[in-house]
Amino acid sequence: MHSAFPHLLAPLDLGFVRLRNRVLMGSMHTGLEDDPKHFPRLEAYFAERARGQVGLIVTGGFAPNVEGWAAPFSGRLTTRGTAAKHAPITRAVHAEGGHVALQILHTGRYGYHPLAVSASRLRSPISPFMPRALGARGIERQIRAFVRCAVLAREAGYDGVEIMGSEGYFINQFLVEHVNRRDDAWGGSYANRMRLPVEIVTRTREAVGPDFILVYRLSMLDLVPDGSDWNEVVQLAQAVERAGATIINTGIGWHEARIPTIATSVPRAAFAWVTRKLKGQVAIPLCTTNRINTPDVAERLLAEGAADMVSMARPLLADPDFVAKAASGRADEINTCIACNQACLDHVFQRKVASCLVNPRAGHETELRYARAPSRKRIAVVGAGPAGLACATVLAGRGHAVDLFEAGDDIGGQFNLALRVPGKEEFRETLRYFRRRLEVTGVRLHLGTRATVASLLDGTHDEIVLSTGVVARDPAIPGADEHRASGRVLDYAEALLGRRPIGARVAVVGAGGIGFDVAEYLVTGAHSPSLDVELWQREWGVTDPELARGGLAAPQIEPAARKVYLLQRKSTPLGKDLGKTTGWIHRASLKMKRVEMIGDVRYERIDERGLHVSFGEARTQPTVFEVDTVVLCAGQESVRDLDAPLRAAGRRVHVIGGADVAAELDAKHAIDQGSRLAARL
């Protein structure tokens, strides 16, 4: 045990079983759960995290029946035949010394299918399907399905189950008047509304016996109107403890809530206070969750008595060896989750297999392998942005001799711009990881060195990888060039790097991801809410559920630092192409700061008055935005001037990242492409 994290690495004795530490790998749907043909991949995925010394793994959600499906034919556990197909997964985890629980997830009215059921006939705002209100016999069928699923999980070799009672899913829907409008024995008073989870836990414990882990995921902060108040949270926690729960895991926010809970703009451990508030009200272990992504944060929470365990899902996508590295004094080598959601949750909503922006092997362990190279090559990688860093470190880790050339004075490329955006400070962690990885793998880093055709043709290298990145695209607005010298017109890099002063009124040209980031940077004052929990809570209206039901309060918005106009040529809604799970947060954040978002714009010219525009193809309604500064965020162009001459000279050249495809600073594509190239060279 490493002395830096004594609380995190301490075993947890549950009476009938002893977990090796206080880390619970939180449930996260990967898409591999939905078809048994993918179970060998799921087996490898969980085995790698068990090998990394996670204390208790919780699987992605499996429905207990078809009514509880997340979507048609998604994962469910309903038969002994299916249970047998899970057995290799549990055996693989046990072979690595780990413990694993299956999450039982009934989606209720969140189900994206016509068979959905709920407490009442009220459609969810995040599903087009109207649920059927269950009668008494229908409720009984659902309870039996939960119990049967738990029994089958035990037959499959699981050490326990997690009953999903939070995030607005089926059980949560019965608990709150927000959805439960019943007037029978399952509605009305809170004693009636909480009957469902208590019955499920009681009967599950009776069916599986005393030596089986039963985690109950309890919504401690609903963040929806008419959500639970604190007395109800405590009452339910005590009831499920009496009913036989082994651990209570913290649930934060319904999926339909309009408050972010896990995005990178949410401060680290922003909700641990609510778990701490429940401490002392129950005797069984409590697990806290959400935006805990480093062993330091986890250790502090446990040392302060906020919880008995910490739940981390995406951090174990980012680095399956998270716990092992912390235990062996290598915390500086952890590949930290930056909570971007781009390859995990966004993939799930696109019906793709979940992975990780900073670790593309996640979910692809069986096919993306970093095996030792059969022969050692000398390889030059040009450009130390995300693509080049990933490629260079994987190549060196496989045994190749790698030279990484960077014209600038530091690594990171476009990531050095992203980390300056309020709410994206976590991106520093990725650069910290790569700096350490360069050292560990032995990459020879050449900063301040601009590779040329001549230097790359000196015969030193067997292969050349170009990850030379992008430059800002010039939209060629008349008058822009003559105002660049004065600093009235900037590109996004100049703005984010603070190279020129920026006025009090700004027009941002281009409303893709970069335009939104620049607008966020411009309106945020000296203090970023993502670094200040109290400021973040005030701005989003999060409060103690003892003071207001569901933990909702009126937002208190800090005044914007500047007046900003965010403009785009397209007539489609601004931000339409942002990430599925984070785009709404960016749009809401800018609206809170009164950013004017305007589409269907034609840029006519820039002069001393400001930015002159018209609207629509007909160029009607000429308008001038009287601004002090115009920031150009109109896309990027690839830099690959070395490519053609090197190929003409007969050299083996590979182009990756932005140099290959210039698209919205796509680090997910860049790191994945660089890693996959390095895996096969």
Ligand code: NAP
Contents of the next structure:
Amino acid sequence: MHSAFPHLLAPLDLGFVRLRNRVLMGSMHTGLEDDPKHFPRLEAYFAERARGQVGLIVTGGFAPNVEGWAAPFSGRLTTRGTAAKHAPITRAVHAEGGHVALQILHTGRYGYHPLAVSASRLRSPISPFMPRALGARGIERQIRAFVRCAVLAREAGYDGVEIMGSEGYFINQFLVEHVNRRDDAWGGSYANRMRLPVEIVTRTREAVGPDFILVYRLSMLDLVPDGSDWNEVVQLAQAVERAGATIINTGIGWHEARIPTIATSVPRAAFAWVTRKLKGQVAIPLCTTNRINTPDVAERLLAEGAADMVSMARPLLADPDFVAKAASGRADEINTCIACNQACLDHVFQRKVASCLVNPRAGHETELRYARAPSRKRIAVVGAGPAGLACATVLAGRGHAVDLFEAGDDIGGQFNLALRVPGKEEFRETLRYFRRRLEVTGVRLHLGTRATVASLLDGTHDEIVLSTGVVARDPAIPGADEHRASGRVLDYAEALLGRRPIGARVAVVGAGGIGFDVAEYLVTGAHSPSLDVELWQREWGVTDPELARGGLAAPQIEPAARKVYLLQRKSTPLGKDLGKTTGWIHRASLKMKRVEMIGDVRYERIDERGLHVSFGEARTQPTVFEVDTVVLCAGQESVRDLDAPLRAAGRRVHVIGGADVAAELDAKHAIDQGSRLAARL
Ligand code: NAP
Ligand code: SF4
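Alternative state: the form predicted together with this ligand, after the form predicted alone:
The next block holds the full complex; its first chain is the one shown before.
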């Protein structure tokens, strides 16, 4: 095969079925699983990914019974009636030449409901509900529920199931002694503790027959204290293979682990070494996972023999045509997942439908369509930040003639700042994608061109889109202006672009997303841990489970490059409004570097000594932070001075992104708003 990705695109023969390549779309809850009325959307979502040539799709998790629910009334497959409702999903995937497996997810003590059950009566740190400890009959009922669910999945037309045995869910809870305190046949020795998954796989295999895919997701690195050791992982893998599993997929980290496993600051393929360690211990195919987001990385892992398959979930939300593009020599057109979690996992945790920051169509395939425009309009888009780029490329993709004006000498807007933050290097990929997309769709890009009212009134364009972005808000601290010229006071853009030297002691004014990012930038040394797996592992305390149970070691933190004070006026905890699934990582990361996070601050003045503050409404405790540099991260204000005069002149004007609402300046909102406007013009 003449391809840059021969290993990735090689079929995988499982004996009774041949998968068309080595890409497994990892299970990802979308919020569409919970009510069959959403199944037509799920059908469109999976069909699009099957059309994009994914080898094996795994659905989001379905509970085998109510005890296994993730939350009350979450999706479960327990009856033939529900199985029939899944049939259009499996037919749609098959019609596109794909294969699909249903994930059976029993959450055990992670269940957010009062019916939760587990090995022992021990509450998890992430659910307020105390689980009921199962008796022997109760365990038998759970096993039967798994088997019944697999049989129903087969009836529904699925090619297989994935038995979720990792991430700290029900099965995992039986495997480790600190959660399994039983002294019966299901606890005590490791042979007893692993009996549950072995029984489930054995009896499922007996029930579904030999020609049905059984993926077992095995927790190879628990990342919790007293987790499994390597010997146990190998024993379990071999037992699961003997019991009839077809593929072993990798699970990394329990949900209660305090180590990031999929966030953007985790280096690419940071955990592939764990799967590789298991290679040779079993004969069935192994699938590796976590932070694999480009075909190059996936190809390298397979070529090096780290695994037989590669699991990607979020990268296929970001681009359903990932595999098709890789296969047709268009890898540079892939819309790459930047691992931000903002529209996928954060949405799921807020009980909203999962989507994707860089691809707002994900999860919305039936409603957000980029159909060919009925007539070709001439459209000006002003500003090439995320909103303008999304809007211009969707418009041009639909057949409009688009001029994109950018006053700066490059595209990207605020993304050019984000990609300089250690741990946010992935933002480069989004700019690479848009750069290519501008070429492919034929947008006429005018860099270094400041559109003016006069230039936009020349009658060339039928519609005008303003995506002119924001300027940094000036918090008007007395003395700040006098110290700007000397570089003692900088705004965040000046700091991140490295335009001025920054001292050894720094106060950051404002602790929103950007204040946190700037603090991270200031404390990180020459090497970003996100680009160096070994450095990252040392800092977070990750090691080989052969050396320590669960793969946990004492963190060895590089000293901070600077002393940083991160300040805000609110008295609420700093970083409270950061992303649901990533905020804790930003806070933990700054704590590791001994950043002092201080709230309830009133900014009094800046002088040669530093930043003078007081505290609370009463302005007590006058204090001076003796810093060399003050970086202002006090939010933004919209730039839309072209709007009123253009409207007054009777032009059709649309305002999007930060230019529309500065408080909502965030890339998710910007790309979504730009794409949705472009879909209807
Ligand atoms: P932001 O989230 O609105 O935070 C602005 C900060 O400035 C707040 O801490 C605010 O806290 C402070 N502030 C506001 N007015 C001030 C004033 N007059 N004087 C002094 N301090 C003032 O804005 P941002 O940090 O610039 O972020 C902008 C957007 O980018 C956000 O919508 C965010 O979603 C997005 N973003 C997200 C991430 C992420 O990690 N997910 C990262 C970067 C950016 P006090 O009023 O309490 O002082
Ligand atoms: Fe990836 Fe972010 Fe999209 Fe989720 S929202 S799929 S993490 S780019």
